[in-house]
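Okay, so here's just one chain, in structure tokens, the form predicted on its own.
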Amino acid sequence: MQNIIGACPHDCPDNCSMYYIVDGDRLVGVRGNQDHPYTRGRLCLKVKDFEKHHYNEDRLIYPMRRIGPKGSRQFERISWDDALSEIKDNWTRIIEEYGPQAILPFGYAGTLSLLNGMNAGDAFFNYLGASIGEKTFCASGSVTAQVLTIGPTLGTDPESFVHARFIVLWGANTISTTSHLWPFILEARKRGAKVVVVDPYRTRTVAQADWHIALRPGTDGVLAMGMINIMIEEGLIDHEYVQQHTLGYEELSERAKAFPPDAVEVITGVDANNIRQFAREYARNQPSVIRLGVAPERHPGGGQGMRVVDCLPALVGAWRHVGGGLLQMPIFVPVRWDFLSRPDWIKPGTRVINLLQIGNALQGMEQGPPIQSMLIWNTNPVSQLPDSNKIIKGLLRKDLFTVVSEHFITDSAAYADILLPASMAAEQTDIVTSWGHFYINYNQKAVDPPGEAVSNFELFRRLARAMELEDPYFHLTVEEMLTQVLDWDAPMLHGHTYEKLKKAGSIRVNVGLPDHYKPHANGNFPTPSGKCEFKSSLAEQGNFVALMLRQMCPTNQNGERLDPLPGLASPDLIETGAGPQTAEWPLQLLSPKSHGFINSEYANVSHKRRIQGEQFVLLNPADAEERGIQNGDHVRVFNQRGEFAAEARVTEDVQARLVVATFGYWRSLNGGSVNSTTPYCEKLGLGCSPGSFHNAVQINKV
């Protein structure tokens, strides 16, 4: 038996360090790395039997060619040479007739690592001259809000939460989606901390918390503005910190006057006295810390609302203390994205297509050539993206040549013309950075892939050879890439090397130890002013996209100029507190992540589905009674875009006129999926984020 160091490959902030247990040439088990300071040897239910996933009998292990109608799942085995030849012939034909921008790459974070992750194909497609696939499915709004307000900072160390006295989990179902933070929160609670969850419904985390602030969906920014109003009125501001380390306090104060607690109650549904008490306890109990999730961005005005939340720690001086401040997206480790993605190869005028809008894009482009081919890897758009029926309509086009690299024949892979088998984490070497803690983990190849599966890294090397791209970059080996993909000369990595990472399996970036780490006790925010910017200088100058979001959101927020001050959600929320409901579609549907799946991964695995349960929808007893629905009934959830089948769970955990159904289930196994109903993102939010929670439906008993 061998224990080979690895790292969880999934799109999860915890990025667990683990060991692959290998017997001969076979993966026989996995176990957590007990020496890792953050993940501490525990693996979640998604990964703890990872070896079974590798040897799933349904796994795709050979190249395949479609032989039946698109979507029929009828394929035949072919060789890699034949697959690459067909791809080359089709792409050459398309380039000659339409130009390379008729080809669109479509990748995301199904594998979350540097060489095999969402950027694995960037260099290849940039060199080829293809359209740019803009990836803003998740966190782009929250990251934009953070950069505009406090800059690209790592924020509060999650290990420092043990020192906090007041912990706010805002739009974050920590137990289900970042469970390794929870032990640090429990330790803080033993020391006397209070745990508050701000969330529209009673999640698993709410059930374990001390206090639930149950606001109406999409009103997060209004609630935060109400807190600011109270803290100013009651003299709870740390004026010394504000004066020395913030920008735009007077303007923010003026805006907050429009959000007195009684008015905020009408909009948010939170009792005005609770809002007052929340603001008081947050300000007075230092250190206070906020863990901000990505859910609030998925509403109209959601990104702006997150900017308000980002302002709160500086107003009360929470940044002065170990364990105080805010943890949002600690993604700003020194990755050499210029080396990995080669943006210097992007030709001037290259078209950018936001992949959230792929359903419409496949129907026809207003500018440039029609999309004639897509390569999909590391994602399952039919399951994961809004208005999936529109996406399927596009994928059914007879003139669209679709290539999919996958582990299984997913809902998206079913529409491929060519299927390519992808390796899994234990079958490839890579580096994994985290979006939830301060460690970089190493993943060592433990076993060979089954059949003819290859890594994403190898896939794009093969495609480069097939398309006769001769740049030396495409001949670099895995080891040569990994030695260069991190900026080892950056202060965060000073003293570390690739060899040290390989040997240790994990390294912590150089920001100080958790028991002493106070990143902004003396300001030093990585903003243009060096201060927490309540009034954003980047937004005021109108160049924040150019400075920070060139790759994340080059479509420039639909061409709209951003308000330098935060807090203006959509007018209907500000004026009435109304959601998307109408007389025809009277229920608002939230579709958060599930407890048992990671996005759509594992949703095809029977024992994982048993743990998660089949697709369900939570609805309030009043809404259930109105429709003659009882607990356990089979129901149809539908609107003008589509429908899905679910089991009704009647519960007080959700507010009246609000229903909740977790996403990730495959429509092919479930009679539709949540994203059959979610709205098409015609108008994107801050950071080009989606508004998929602004979704109105009806429910009928089947």
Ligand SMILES: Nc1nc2c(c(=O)[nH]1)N[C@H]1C(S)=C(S)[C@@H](COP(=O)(O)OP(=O)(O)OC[C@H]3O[C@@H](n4cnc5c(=O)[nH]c(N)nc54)[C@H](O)[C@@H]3O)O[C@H]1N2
The other form holds:
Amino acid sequence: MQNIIGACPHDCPDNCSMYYIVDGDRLVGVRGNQDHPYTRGRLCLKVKDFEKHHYNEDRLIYPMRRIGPKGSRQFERISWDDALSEIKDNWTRIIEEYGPQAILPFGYAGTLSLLNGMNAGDAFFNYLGASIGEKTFCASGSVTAQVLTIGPTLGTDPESFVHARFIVLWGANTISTTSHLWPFILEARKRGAKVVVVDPYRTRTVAQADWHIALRPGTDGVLAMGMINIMIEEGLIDHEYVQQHTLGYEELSERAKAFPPDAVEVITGVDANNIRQFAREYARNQPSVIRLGVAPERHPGGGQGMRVVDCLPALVGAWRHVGGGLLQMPIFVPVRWDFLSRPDWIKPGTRVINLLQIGNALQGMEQGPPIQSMLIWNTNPVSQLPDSNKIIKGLLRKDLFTVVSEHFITDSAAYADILLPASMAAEQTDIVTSWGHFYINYNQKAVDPPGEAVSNFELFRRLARAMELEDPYFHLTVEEMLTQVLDWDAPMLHGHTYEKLKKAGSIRVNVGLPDHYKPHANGNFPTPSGKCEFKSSLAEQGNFVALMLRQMCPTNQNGERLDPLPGLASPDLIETGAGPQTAEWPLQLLSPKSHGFINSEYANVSHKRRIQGEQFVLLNPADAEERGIQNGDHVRVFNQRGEFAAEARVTEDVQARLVVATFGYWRSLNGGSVNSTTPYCEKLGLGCSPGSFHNAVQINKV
Ligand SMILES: Nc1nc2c(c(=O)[nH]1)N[C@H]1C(S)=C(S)[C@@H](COP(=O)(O)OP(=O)(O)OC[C@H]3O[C@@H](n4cnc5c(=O)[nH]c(N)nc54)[C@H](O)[C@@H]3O)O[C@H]1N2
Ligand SMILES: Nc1nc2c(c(=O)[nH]1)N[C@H]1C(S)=C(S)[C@@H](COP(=O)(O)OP(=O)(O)OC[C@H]3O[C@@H](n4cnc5c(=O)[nH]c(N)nc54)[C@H](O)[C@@H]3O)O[C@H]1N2
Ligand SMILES: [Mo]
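Now show the form predicted in complex with this ligand, given that the preceding structure was the form predicted on its own.
The next block holds the full complex; its first chain is the one shown before.
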């Protein structure tokens, strides 16, 4: 038996370090790496039996060609040579007729790593001259909010949370989605910390916390403004910190005057006394720390609201202390994007298409050629993106040539003309950077891929050869890429080398140790002014998204100038204190992450579904009674866009007029999915974030 160092590839902030256990040429198990200071040897229930994922009998292991109607899941096996020559013929024809921008790369982060992850196809498509697919599915709103306010900082070290005395999990269901942070929170609590969760419903995390602030969805910015109002009124501001290390306090405090607790209660639904108590405890119990999740940005104006939350730690001087401040997404490690993604190959004026808007884009483009072909990889848009019926309508277009690289024939892969088999984590070598902790992990190939599956890296090498793209870049080996893809000369990696990473399996970025790390005790925010910018200079300049997310999100698609001061929430929310509900569609549906799947992965695996349970919808007893629904009844959740089947769980855990159904279930296995009902992203939010939780539905017993 051999133990080979690996890293969990899933799109999750925890990015566990683990070992592949190999017997001969077979992966027989995995175990967590106990020496990893953050993930500490524990694996979640999704990955515990990772070998079964690799050897799942439904796995796609050969290239296939569609032989039935689109979406009918009828395919025949073909060779790689045939698949590549069919792709080449189609793409050559399309390029001759429409130009290369008629081809759209459609990739995301199904595997999270440098060579095989989100940016795996960038160089290839940039060289080809294809349209750019803007990928703002997840956290671009919250990350943009952070960058505008405190800059591209790593923020508070999750390991430093043990030193915090007041921990706020804000729109984050930590026990389900970032479970390796929880032991640090428990340790802090043992030392006297209080744990507060700001979430519209009672999650698993809320059930374990000390205090639940159950606000109305999408009202986070208003709640935070209310806290600022109280902190100013009651003399809880750290004026010395504010004066030395922030910009725009006068304007922010002027704006906060409009948010006295009673008015904030009406909008957020949180009792005014609770808001007062929350503001006082947050300000006085230092160090206080906020862990911000991604869900608030799924509401109109949500990203703007998160900017207000990003202001809070500086106002109370939380950054002065080890364990104080805010952790959002520590993604800012020195990757050499210029080397990896080759943005220098992008021709000026290349069209950018936001992938959340693919439904409309497939029906014809206002500018440039119609989309004639897509390569979908590392993502399952039909399950995962809003208004999936609209996406399917596009995928059914007879003249669209769709190539999908996948592990399984997912809801999206079902619409492919050509299917290509992708390898899994244990079958490829890579470096994985985390978006939840301060370590970079190494993942070594442990076994050969089954059949003819290839890594994303190899896929784009093969496509480059087929399309006759001549550049030395496309001949670099995995090892040559990995030695160069991180900027080893950057201060954050000082003293580290690729060799050291390989040997150690994991390295900590060079920012000081968790028991001492106080990134902004003396300001030093990586903003243009070096201060925490309540009034953002980047917002005044525009084009703010490009500064940080590079290829992931190259433009501010809306082209709107942003208010330099943090915004609040959508105007309707402010005016009425209400959500998207109407007389016809009286219930707001939130569709957050499940406990048992990772996005839509594992939702096709029966033993994982048994653990997670079949699709359910939580509804308040008052809403259930009105509809004659009892706990356990089968119901239909629907609106003008689509529907899905679910089991009703009647519970006080949700507020009246709010319902919750976790997402990830495949529509093909489940009579629709939550994203059959979520609204199309006609207008995107801050950082081009989706408004998919601003969703109103009706529920009937079936
Ligand atoms: N088990 C599991 N873990 C995962 C994933 C998974 O699918 N399953 N997915 C991974 C991915 S891609 C991501 S991005 C992370 C996300 O992890 P989280 O940030 O925790 O994301 P969500 O589950 O989307 O939302 C968190 C909570 O926000 C609440 N919420 C909804 N609307 C609002 C609002 O307006 N305000 C506030 N304050 N709260 C609101 C939801 O009810 C939910 O409980 O998880 C990762 N980890
Ligand atoms: N309603 C609702 N919708 C949401 C969200 C929500 O909270 N509510 N959250 C959003 C968020 S935060 C995110 S991040 C997105 C996630 O959306 P997606 O990125 O589409 O999520 P996954 O379901 O993980 O799909 C990844 C697919 O890539 C495949 N894959 C994995 N590794 C590889 C590989 O190495 N090569 C290839 N070719 N394929 C691979 C997997 O088999 C899987 O089918 O969903 C978003 N959608
Ligand atoms: Mo995500």
